[in-house]
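Single chain ahead, written as structure tokens, the form predicted on its own.
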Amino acid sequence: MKISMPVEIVGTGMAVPERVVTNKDFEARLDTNDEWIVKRTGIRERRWASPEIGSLTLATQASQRALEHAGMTADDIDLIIVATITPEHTLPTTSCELQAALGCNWCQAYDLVAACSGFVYAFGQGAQNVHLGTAKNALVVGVDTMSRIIDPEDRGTAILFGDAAAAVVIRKAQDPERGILAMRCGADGGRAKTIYIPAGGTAEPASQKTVDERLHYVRMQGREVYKFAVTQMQSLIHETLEDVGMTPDQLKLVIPHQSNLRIIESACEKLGLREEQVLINIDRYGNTSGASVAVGLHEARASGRFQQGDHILLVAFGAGLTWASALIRI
């Protein structure tokens, strides 16, 4: 849909875990090595956090980095979103957490949960309340602790996720021709059990019974998302930019959701966009669920890879099933 929000991104930060688990971690406890991991999926390591270190940790480390990279301080900021499956604890959310952790005022916070499309959710939520004049300076947040809630058992998921956290400050931008010019978000609750976890909600509270039968961990249809994802990715950059009158090759960057290298280039590669218009980092962070494409966003804003006047574009996809795209013009 084509859109006109003029918001400008004044700051981004991210953070990770220091512990590296590489492919050959698993080689000894399941049936895996280095070389199949990377044929399947990209994947070459990823940071998995220590049991002392939450969403919390993370979530407030690149936070406090991208106010810091905006000039800001806590006392500027006026809304935050959280975008996370993962929190720090089931109540309260941990946008209010985040919030006492930067100091801020009793600012309005809220989580939300889509996945790993949920930065590029919560960042069309926060441009819009700053374009409504219902926030000044937004604090837009994707963070994941995806090792917590993996089955370190399972070879179809174990090796897929990573815990990362990155965040985004943004504001009200004095030239109209800046900020997101489109946005698509959808979803498919029909097809919601292709990636869920069976226990921990109401329908299946925590009980002896679902921690025996490892009940609390991700389930994954992998077959069904790749096919889903491939169609889904190549269909939304090209419906979004569509919407607008742009084709591919007028792009600066790519930023997609770290799923699968094999999804990433085989639809960038149908739509014809060159190796150097997409950033691809998921063989240093594997999939990191809602913190996957801000911590694209921020490497790509500190590596130089888009300046102002350039245009980008935001796409993800997860479990839900759940899309979202976002054109920007930075």
Second form
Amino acid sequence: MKISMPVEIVGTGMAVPERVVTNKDFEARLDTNDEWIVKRTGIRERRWASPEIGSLTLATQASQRALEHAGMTADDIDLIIVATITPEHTLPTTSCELQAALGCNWCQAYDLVAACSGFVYAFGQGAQNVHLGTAKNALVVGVDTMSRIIDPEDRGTAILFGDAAAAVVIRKAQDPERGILAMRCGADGGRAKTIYIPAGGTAEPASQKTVDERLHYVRMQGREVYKFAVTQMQSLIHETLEDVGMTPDQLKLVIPHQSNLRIIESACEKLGLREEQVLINIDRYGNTSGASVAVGLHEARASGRFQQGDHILLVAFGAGLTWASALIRI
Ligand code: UT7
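Next up, the form predicted in complex with oxa(dethia)-CoA (UT7) in place of the form predicted on its own?
Every chain and every other molecule in the complex is listed next, the one we just looked at coming first.
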């Protein structure tokens, strides 16, 4: 949908755990190998948090870096949105814990749960708030500690996911031509069980039985999600551009959710996007779920892959199933 939301990204930051897990590390205990993983996913390594580090620590580090980059202090923030499916605790929200960790005032703070699409959904909400004036400076964070919810014995998921956080600070732009020009968010709950965690919620609370049966881990129908993702990513980019009458060659950069290199390449090739127009970092981090697009946005900004005036497009899909895109003029 075509919109006009003049906002600017004034700070970005990211954080990953120190521990690097390579494909070779899986070979000893899973029936898999480096060649299969690289060929089928593009992943070479990912970061996994040590036991004392969870989503709050990663989110705090990323947020502090984003604030520093923005030249702001915690007091300047009056809205915090954290996109995550792996909160520090089930209750309260990680955003409230983050508010305290950063030393912010009693600003509004909430978590947003839309899995791998979460950061793009949250970015839109942060932008809406600063646009409407219900917040001046919004801190939007994407964080997931996926290593805590994947089954280490399931080769279909264990090799895919990694841990990370990234944060952005958004405020109103003076130039009405800047900001979000188009946005599309959607969901298909009919396919909820293609990626889900069977137990731990109200449907089946945690018990000895659910742990014994490994029902507290992510279950994914990889092939089904793959087919959905390739078509969805392609049509989402196409339709978002169509909303404003733009063509793929006018984009400086697409920052896609890093779920599988083949999904990204296939969708982008069909649209005629050139290699330098697509941000790829899945080889280093794997699929970091809600952090994925946020990390891409930070790395692209930090390495100068876009400048003021450029058009970039964020695009994501994930469990729910959910999807989201945002076309931004920097
Ligand atoms: O961010 C959330 C959204 N999630 C995604 O986007 C994930 C989307 N799906 C995928 O990325 C891919 O489906 C996977 C990477 C998960 C799997 O790749 P695939 O090419 O779709 O493989 P497949 O599921 O069709 O399985 C092909 C074979 C199977 O063996 P058989 O039945 O042919 O004997 C699997 O058991 O590959 C086997 N396999 C593996 N082999 C070695 C599955 N995982 C592995 C593995 N190592 N890690």
